[in-house]
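What follows is a single chain, given as structure tokens, in the form predicted in complex with its partner chain.
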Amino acid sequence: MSIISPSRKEELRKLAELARYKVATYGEDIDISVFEEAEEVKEIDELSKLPPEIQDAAISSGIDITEKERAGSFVQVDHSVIYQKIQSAYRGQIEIMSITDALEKYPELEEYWWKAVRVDQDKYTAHAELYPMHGYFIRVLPGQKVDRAIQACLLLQENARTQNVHNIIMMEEGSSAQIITGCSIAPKVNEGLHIGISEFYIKKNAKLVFTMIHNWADGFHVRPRSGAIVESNGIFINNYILLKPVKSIQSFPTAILEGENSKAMFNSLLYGLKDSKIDVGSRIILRGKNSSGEAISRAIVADSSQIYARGTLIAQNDESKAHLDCRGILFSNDGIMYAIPELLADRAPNSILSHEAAIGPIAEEEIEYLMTRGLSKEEAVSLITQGFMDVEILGLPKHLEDYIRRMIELTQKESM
């Protein structure tokens, strides 16, 4: 049992109860009651023992089944944490466990639980509190520089279920790490709802590159709720990659830059396919002296997909600056792209906020230029598109960069 104090538990429950039907600000409203709870799944001792179709699902969201390039792994299927492992070379550098175990083990987690995300933000946060179903706790210990990525995988194998997870990622002082989280589903899953609460705590001088790869299905709803609190000299890089169809996804992660010289970067690569309704934003609140941020999104709208790309920069410190860069290409007559950049200087007259947003086709001139070097029109469009979905902005190790590049190529080949 979690050792969150009874009084705090009661307080959270009350807040969640009150927000149980609270419609979210953005995204279509979902009736959570139509989805069932999933059954328990057995633990495994090796990732290669996952059923083949689940392995494929994990691989397609960036998970390395061999774990060769990883410092540790966490896997949850439906409601069950089935695998957690730290490679021997990394013991003493990191901790990976189910959040349920972590709350039992570390009483001090109470002060981080629902601190970066509000429990009563909307019905999804409320649901996650009222019907908890694990999630992960990843901690990188003080001063540890973890040179391989840590991977976490959240999978669904039953159709028409909800999965509500609550994750806490704790980067202790002076630590640095890469975390890759893959969310994916078995082939037979078409419908369902994933609610993912993620709270990030980036302590002094710590750096986290967090990459989330989503791999859903036509009938699947997704409501991530993420918040980060960054202390002085801390760096938080959040990458989000969506290259598969989804029924709807709505998320608006927020980074609060509390500390001096703290930094946040949000990068999103969004590929709208079929009838996907994608509403993805990022919000940076600059509170620390000399804090800075950047939010970059690249969106391709194909088929009859709709992409809303939001970005909000809020400067609350006079010595802060941030930039927002949002670009989109429509490859279809039936798609919609809506770019919504917002800048707010909140009693900080010397802060510098800027944005560029552009939606438009690939310039004919660029295509023709590449054709003079021998590429066919299709090859030229494909090369420019891959360049547009600029993987290098993500700040990933080469093998992950190559992996995502290949995924983008694949998505593009299939969609054209």
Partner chain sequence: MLTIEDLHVEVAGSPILKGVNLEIKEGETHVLLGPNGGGKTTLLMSIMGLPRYKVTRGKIYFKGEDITNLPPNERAKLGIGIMFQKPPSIRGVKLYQIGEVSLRGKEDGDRIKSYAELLNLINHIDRDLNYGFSGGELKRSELFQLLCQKPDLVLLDEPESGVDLDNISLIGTVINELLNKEDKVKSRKSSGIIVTHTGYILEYVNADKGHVLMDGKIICDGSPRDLFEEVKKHGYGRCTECL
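Now that you have shown the form predicted in complex with its partner chain, what about the form predicted alone?
So it's only the chain below, everything else dropped.
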């Protein structure tokens, strides 16, 4: 059992109970009670021992089953942690374990539990506290520069189930790493609910590139709740990629730039398909001197999907600056896209906040130009789309960039 002091546990329980029916500020409201808990799943000692359909789902979310390009791995299926491994070359550099084990091993983690995300934010955070189902703890030790990505995979293999996870990512002083989280489902799963709480702590002079790839289904609901606290000279880069249909997703992570020269970047690549309802954004709060932020969103709306692309910049220090860049393409007469930028200078009259937002079709002259170069109309549209979904903004190693480009190309072909 986790080691949370009785007084703190009772405090959190009371706050969660008060928020049990609190509707989220944004997104479609979900009746959590219609989803059931899943059964236990046995542990494995190699990722290759995952059932083939689960392997395919993991691979489609950026997970390397061979682990050749990974420093370590964590896999949770439904609410069972089934795999944890650190490659031998990286032992002593990183820690990977279930959050349940981490709270028992490190009682001091209580200080960080629900610090970057409020337990009473809404009914989904409350549910995650009242009905915990593990999650992961990833820690990069002080001064360690991890040169291969760490991967975490959160999967559901049973239909109409709920998965609650609570993750803590700790980047100690002077450390750096890339983390890839793949969230997906087995082929037989069409509906369910995933609630993912993620708290990031970026200490002084540390850097984290965190990439989340979601691969859901037509009837699936997703409610991530994330927060990051960044100290002096810390860098937090958060990438979010959604290229498959989903019933609904609502996510609005916040980065608080507490330290001097701290920096946060949020990058989103969104492809709305079928009747997906996608409400994704980010909030950057600039408190530290010379803190800076950037949020870039690229969204394509196809079929009858709806995309809300939100972005909020809040400057609370005169010597801070941040920029929002939101662009969307509509491929369908039945699709809807909202670009919602919000800038707030909070007693910081000398801060610099800016935004750009644009929604429109692909320019016919661009298509015609490429067709004069020998491409078919379909090939021209595909090429322009891939250029619009600029993978280079994610700051990933080349092999991961190439993988995501292939995903975009496949999605484009399937949607045409």
